[in-house]
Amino acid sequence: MWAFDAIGTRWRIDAPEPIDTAAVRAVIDDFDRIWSRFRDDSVVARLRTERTVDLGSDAPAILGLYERLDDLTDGAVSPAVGASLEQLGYDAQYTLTARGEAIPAFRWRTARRDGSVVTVDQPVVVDIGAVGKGFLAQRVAELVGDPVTVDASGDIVHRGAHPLRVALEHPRDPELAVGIVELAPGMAICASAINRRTWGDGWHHVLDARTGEPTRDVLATWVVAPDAALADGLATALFFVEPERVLDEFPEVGCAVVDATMRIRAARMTGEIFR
């Protein structure tokens, strides 16, 4: 077992063989150097000042998934939400002090993408928080090789020999759970909740890109999928679309949603929901 901190979160990797920690660190550091909106020297930060930027070999997969999420949520989930987050105080300095009223994100559909090259007609602050951690957890699991379990603070890729029991944290009391999922080998589970990053007058990090406002109707979501990036992205999408639509469009996934009334809806999840 190896536990460490990276990209602002806690990681744990469990494997039966020694882990090449230097290789894992290199993959994470490279990802951060390209995609972090908290770094002035990141590649993605160039879109704040440049109109055309090559975002590297991972961009087609990451931005292609965002395009699917944009379609699914009618624009609510967007990689251009960074400026909206910074407006509310979730910036590189973690000031957590709003600069003014919420602002809508740049409409990502107006950007042009040719493979890994993105062209925009105005400065854009890209934030891939809805997909990035899951994508990176999947990449680390593939690097280490089977069998392995990678836990990036709740974004879990399980490639072990036996199912893994995962508790679903209560969104109003982290000492409790609202259920337990049996995560099958080869699957991933990712979660999103508004209680993880909250500040000020009810601000949190799950924003509707169309308005820049935090969503209020859902407290927490979980998605089980064969790929952690997909699970991560759909966990955010479930704040804006009904679970039935996600299940219809993505037959390979299962999900659970806790709304603001503490009603729990779950489907295609092996385990138990505490009602």
Second form
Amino acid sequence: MWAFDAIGTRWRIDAPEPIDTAAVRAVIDDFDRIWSRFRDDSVVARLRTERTVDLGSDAPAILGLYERLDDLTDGAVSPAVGASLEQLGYDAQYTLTARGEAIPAFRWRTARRDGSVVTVDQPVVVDIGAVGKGFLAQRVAELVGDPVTVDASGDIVHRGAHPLRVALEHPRDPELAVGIVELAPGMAICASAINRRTWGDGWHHVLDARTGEPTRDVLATWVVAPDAALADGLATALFFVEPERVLDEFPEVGCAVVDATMRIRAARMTGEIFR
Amino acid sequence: MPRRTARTALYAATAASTALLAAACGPQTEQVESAPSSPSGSAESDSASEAPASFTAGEYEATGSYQTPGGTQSVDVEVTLEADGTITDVEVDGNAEGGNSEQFQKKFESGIDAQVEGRKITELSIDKVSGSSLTSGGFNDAIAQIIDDAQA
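Same protein, different condition: the form predicted on its own was shown, now please give the form predicted in complex with the partner chain.
Entire complex below, previous chain first.
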């Protein structure tokens, strides 16, 4: 087992073979250097001032997934949501004080992407929070090699020999679980919940990019998928679209959603829901 | 090479940790997830700049704590450690009481639509928590404390 902190979260890797910790660190550092919204010197930060930026070899996968999420949620999930987050105070300094009214994100559909190269017609603050951690967890798992379990604070890539029993944390009480998922080898589970990282007037980090306002109706979501980036992104999408639609369009995933009335909807997962 | 040995022990602790979680939930659970074959291999990936160290065999205890909105929670962990870093026995106390051994495996392929009925995480037989890592953080802290204590 190796536990460490990176990209603002706690990581834990379980593997029977020695882990090349330097290689894992290098992958995470590279990722941070390109994608971090909290670094002035990140590559993605150039889109604040430059019209055309090459975002590197991961960009097609990450931005391609975002384009699917944009379609699925009619623009609610967007990699351009960074300016909306900063407007509400979720910035590099963690000021957590709103600068004014919520502002909609730049409409990502109007950006042009050619492979890894993105061209925009105005300054854009990119934030890939909806898929970044899952993407990186998947990348780390692939680097370490099977068998391995990578846990990036609840976003889990499981490539062990046996199913992993994962509790779904109750969004209003972290001492409670709302169910258990049996995560099969080769699958990932990602969660998105608005009970953490809250500030101000009930604000949190899941914003509707179309308005720049925090969502209110859904409290927590989980997605099980063969790929953690997809699971992570769909967990955010479930704040904006019905689970039936997600399940229709992504036959390889299962999901669970808890809304503000503490109603839970879950499908296509193995385990137990407490009800 | 304190680091190297520490990681060896952490590695040995991995097997114990899953056993720990299983132990925490009563005798009927079968949740030992990973079973590393030998702790010796994990040192290979470490750099040569680290100096060697060894463990003092014996019993160690540590308490890991973590914050929840309900206050500070804790878990007590006791392990028996060999000089080579192998954990030969492990006990968990605190939130481990009242183990829920009645775990059901059900597929909910067709879908569930219901009101949530929360259950205590500490009474479940689980390997991980998704949504937060508070509990596993406390657990990791306890293990880290044990490693520190054990280094001669």
